[in-house]
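One chain is shown next in structure tokens, namely the form predicted on its own.
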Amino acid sequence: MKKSSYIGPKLSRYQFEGLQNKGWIIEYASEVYRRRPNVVARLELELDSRFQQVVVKCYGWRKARNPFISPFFKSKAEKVWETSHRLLELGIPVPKPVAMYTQRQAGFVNHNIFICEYVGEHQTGARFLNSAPVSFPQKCEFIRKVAEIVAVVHRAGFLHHDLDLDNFLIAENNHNAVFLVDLTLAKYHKRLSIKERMQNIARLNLCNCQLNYDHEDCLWLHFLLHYDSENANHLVAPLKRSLFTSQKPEN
């Protein structure tokens, strides 16, 4: 017994059979951004009679008992269309979700597809960091932006799990317009301790520096006193915790 679920406009019948490919989106994408264990990929796609740029985000599994347990969970696809959704009326930037398409067999998920809008030509906050004929006061000015955008994801009970600056996107025409995404991760918690905050935040490894010493350039620094103003100087300690406990090796 199969039981699909599908939400997002309408497309052709022959787009709806190729997207549940893995190989048909990665021959017809105009880039493909990633390719395992999901296939994230920028395509023309035909919804509702109006040819749009999308970006198709196409799960695969990590794990090998993923699939088996899948029966118990909401998909992948299911959960970051909620999560955009949220974030969205949070006021917080992310890609607007267009579609979603889960299809089960016997409780299994079989396909596991997201849809969203593109932002247009971009570059990742990690590489936009490391591009010498940026200064430091447009790096600071972006870090200002992902400080009050985690705060806001924070405050409102969200831990995105995967908080590294390459899923923020900056707009190759607008450094103004900054972008959060792939939302997979992402959880809702009805508390967040300050220890989960900064464990979250440390993934982000702004400065070499890792708090161990004081410098007027450091990021660290910066990003705190946007994210939290009034209590900066009080999450210093546990970020620099979490900052060295995140270098630890595993044993």
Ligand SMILES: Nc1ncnc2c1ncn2[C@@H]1O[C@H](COP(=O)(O)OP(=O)(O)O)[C@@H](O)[C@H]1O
Second form
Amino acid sequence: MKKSSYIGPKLSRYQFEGLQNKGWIIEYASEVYRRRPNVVARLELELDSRFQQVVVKCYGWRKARNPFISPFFKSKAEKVWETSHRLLELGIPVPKPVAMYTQRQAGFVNHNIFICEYVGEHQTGARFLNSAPVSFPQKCEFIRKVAEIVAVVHRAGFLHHDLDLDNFLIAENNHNAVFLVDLTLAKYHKRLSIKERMQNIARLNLCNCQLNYDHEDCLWLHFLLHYDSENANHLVAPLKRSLFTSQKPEN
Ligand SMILES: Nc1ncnc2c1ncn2[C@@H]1O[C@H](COP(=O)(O)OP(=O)(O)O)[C@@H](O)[C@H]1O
Ligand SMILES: [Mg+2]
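Any chance you could show the form predicted in complex with the named molecule after that form predicted on its own?
The complete assembly is shown below, putting the previous chain first.
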């Protein structure tokens, strides 16, 4: 038996059926950001009789066993929908959620689609930091924004769990506008230890020194100063440990 839940503005039948087909999304898209395992694409959709640029994320399966355990969990689209709303309420700049669709067959997730507002022309944080025309003060300014965003996310009890610089988008025409995306793995925790927070941050890959030697212009230190100015000194050692363990090859 099929069971579906859709939250969002009215869509035409043509668009609604199209969105359930990855091939249609790719063909209809103005831009395709990812094809595998999730399709992420920019589309112009008619929502409530108004054309709007949106980003559609249509989830695929990374591991073969995932579809079988899905009846016991919220769908990814449902999770992202909820997390996006909670983070937006906290004033965190995440793309505004527009719609969510989950279809289950005998409990197993069949279609899993999240739609949010398009934030405009942008670069990913990783690209921005490696871009030659970007000056060091501009990079610092960007890292300050990233640190402030992560600080609020952590203070609210959330771990993003995929905090790399590709998941921060910086607007092309306004470097003050930085967005956090890809909330699929984000989870709320009643309490967060320093170790958990530093492990989360360690994925950002801000500076090659990995805090192993002192040098000027270290973006890790710059990050910590804006993440928690009062305790930045005490966070250096735990962050260094997390950087070390996250680099160790898995056995
Ligand atoms: N709301 C958005 N507005 C503009 N571009 C977006 C938006 N959401 C995602 N993107 C683009 O799609 C890319 C992949 O999105 P993401 O959610 O990180 O997918 P993945 O899980 O495949 O990493 C981003 O790096 C960004 O370029
Ligand atoms: Mg991503």
